[in-house]
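One chain comes next, on its own, written out as structure tokens in the form predicted alone.
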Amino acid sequence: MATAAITSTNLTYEYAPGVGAVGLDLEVPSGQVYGFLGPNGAGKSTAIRMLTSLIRPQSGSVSVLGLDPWRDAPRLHERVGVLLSDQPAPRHHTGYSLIELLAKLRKRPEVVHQAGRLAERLELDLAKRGHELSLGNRQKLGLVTALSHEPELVILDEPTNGLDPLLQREIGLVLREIADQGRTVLLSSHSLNDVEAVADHVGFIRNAVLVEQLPLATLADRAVRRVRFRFAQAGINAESFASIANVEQVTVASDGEVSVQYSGAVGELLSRAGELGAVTIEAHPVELEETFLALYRGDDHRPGTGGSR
């Protein structure tokens, strides 16, 4: 198994009673695409903001890269490649201006030509303002500023929020090309769909709590997933599907159109749809919260209740 790039023990920063990070034990393999997954609110970036020196731990441990992300902040910065889900873009620098800013500080003047590849293929105008930039575009500032001095470790916080579909798959192609390189992201969402395009290893955090770490495969026997199927005959019911162990929950709309809940694998699935006679199929994404119900339906270890950040 691959050296850890971060490794923390019971970490924790709480801001009232279940709301923050509590007694994380994450466990972030090097040299792969981690997904760190949960819903708007659980704690993720209370977590990111602990691994990046922004807030000091109240109890707990945590290194990243070896070191400590308080006492060896200066050195940490030079490593790690960061994107903050709430960062700013410089209001009166250009993207040229804060990049050049960068590399002078970084010392490292290649930033700039690096900065540029990605910037371009990222669809961003560099002459631009920060404060004549979209939400999406302050999105690719922010990410060619943390990836542009190729860093050991990238953290990103909802990095493709307000980005469209293209540009979010163009994105997931550079994280995946980071870890073949042999280098680590940690990736935060919201959206499972998200992660599972990119991610080797994914960890869930409900209501502060880290409540599991999987490999993606593991997650792809269990997670829950809906498609909708037309089928050219009428009279198709719940019953129709018994047969099938996975299906967890079939809706039958008005107009016929059949809409089927499941875990696990396709393939029986679809064979079934394909005798019943569908003709057109749709896959729509489940809320995240449906998955972690159904992932510890019945666990002893159910997460705690509260409001996280």
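What you see is a predicted model; the values in this text were computed from it and never measured. Positions refer to the first chain, counted from 1. Rigid core: the largest C-alpha set superposing within 1.5 Å between the two forms. First, how it differs from the form predicted in complex with its partner chain.
Core-aligned CA deviation for Val227 between these two forms: 2 Å or greater. Put the two forms on the same core and the Cα of Gly264 is off by 2 Å or more between these two forms.
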Second form
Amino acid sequence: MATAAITSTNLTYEYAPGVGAVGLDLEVPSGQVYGFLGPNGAGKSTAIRMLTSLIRPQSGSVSVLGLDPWRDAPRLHERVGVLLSDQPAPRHHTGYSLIELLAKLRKRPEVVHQAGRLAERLELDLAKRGHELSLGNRQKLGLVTALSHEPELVILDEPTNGLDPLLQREIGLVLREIADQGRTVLLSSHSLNDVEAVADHVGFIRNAVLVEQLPLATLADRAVRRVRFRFAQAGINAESFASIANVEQVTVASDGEVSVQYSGAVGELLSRAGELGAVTIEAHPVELEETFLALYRGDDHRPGTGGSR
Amino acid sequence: MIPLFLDLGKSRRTLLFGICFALLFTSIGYLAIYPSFEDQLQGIAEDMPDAYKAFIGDADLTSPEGYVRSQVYSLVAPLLIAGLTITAGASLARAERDQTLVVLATSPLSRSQLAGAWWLYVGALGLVGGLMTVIGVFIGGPLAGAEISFGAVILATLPMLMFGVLVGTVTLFASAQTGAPGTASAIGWVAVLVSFLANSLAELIESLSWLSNVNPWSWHGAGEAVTGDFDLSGFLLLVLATAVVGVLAIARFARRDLHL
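Please give the corresponding structure for the form predicted in complex with its partner chain, as opposed to the form predicted alone shown earlier.
What follows is the entire complex, opening with the chain shown before.
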């Protein structure tokens, strides 16, 4: 496994019992896109605030690019780019003036040129003032300020909020390029679709606790998938499929179509469909959302690869 | 830190320009109208109870120089300079409340540098307020018939602008402590009001006279240098108190969780 850009042990910040982030054992591999997933209010933003020096962990330890985010904040911020959830743009700044200010604070004048190129790619007008920008354009400006100094680590909290699908795809491409250059991305989202296309590794957080973290490829093995069979004759019994060990759900439609949700190997399922006279099969893409829900369903504690608590 | 300090001047500039112009033109206006009611004012001042005189600052309203002290240095200038510095001090909390602090808090500036830039901003606005006062008195003084040297205007203004910087720094500390702009502004204004009242009470009630030794309003002397001597010890106390509160504000901001 590659070295870790972020490691934490028992990292905790609680606003109230069970609210915040509790006992996180994060391990974000270098040079990869790490999808940090969880429902709204699960604790993603609290964790990110600890990683970016905004709040001090109440207990536990954390290392970001080998540095302590609280003690070494200025040195760390030279190497990290951050976009928080729904980050506003300063009212009195245009995009240009904000980028110029940040370039001066970073003592890196070349950042202005890089920001201009990225803004062009994201179709952002840098001449507008903060209060003139729509939600989507504020997000774009936040991305430009987070990425233009080419940081070793990019931490993005819900970066595609307010962006249309084409731009979401473009952001995904930008993030993949960053990872391909050997840099690391921590991408927080409540939308699994956002993460699925770009992540190499994912971590799930729920009710302030990191439930599981694993490579996306491993997740794919556990993923809940759905196939739909059409049979020559109606009257297929749901029980015919439900008895297979890795089948989770069977739905029989009135027109004879059978929808089966399963995880793991597909061999036995296909054999059974063949025996029953399946005519067509339609496979749906991996439903990360359902996998996510399956991981969460009914248990607050599920041991897994590298998971905590 | 300097680029940030320079940038802070661009925020809320309409409000700040407004306060500066109000300070300049109110000072000149107050002084310009003095000759038109100087005679009546003398009669009013003679009949005025001593306690009330003490309450409004104990300046001699019958002389143009005393009028400058009572209207500009005891009223208009301290309030409007405090308006500038309190606005500056509370803007740190405002930036936290509206989340625009994120880009700065995740830049390579340390928290101490961030708060330090804001402190410089408070000081700069105090200086601008002082400059407006100097210009206002320099132009308005002759209109009121006051004979005040330029040096005396400077010496009268210095402690007053330092008083403004002190209450702005108190506001900055409240910003650093709470992250709540309304609370921070309120604390700044309460500091001004309590300080003013304590000064008046110390003049009126003998058993409370000790208050004048510990009260920043008393330290700034309400333009004493216009008609008397420059109180160096009061000025130094203001500088010292500002330095202590400023260091505390920076230390607090460096250690507090930011709710961004």
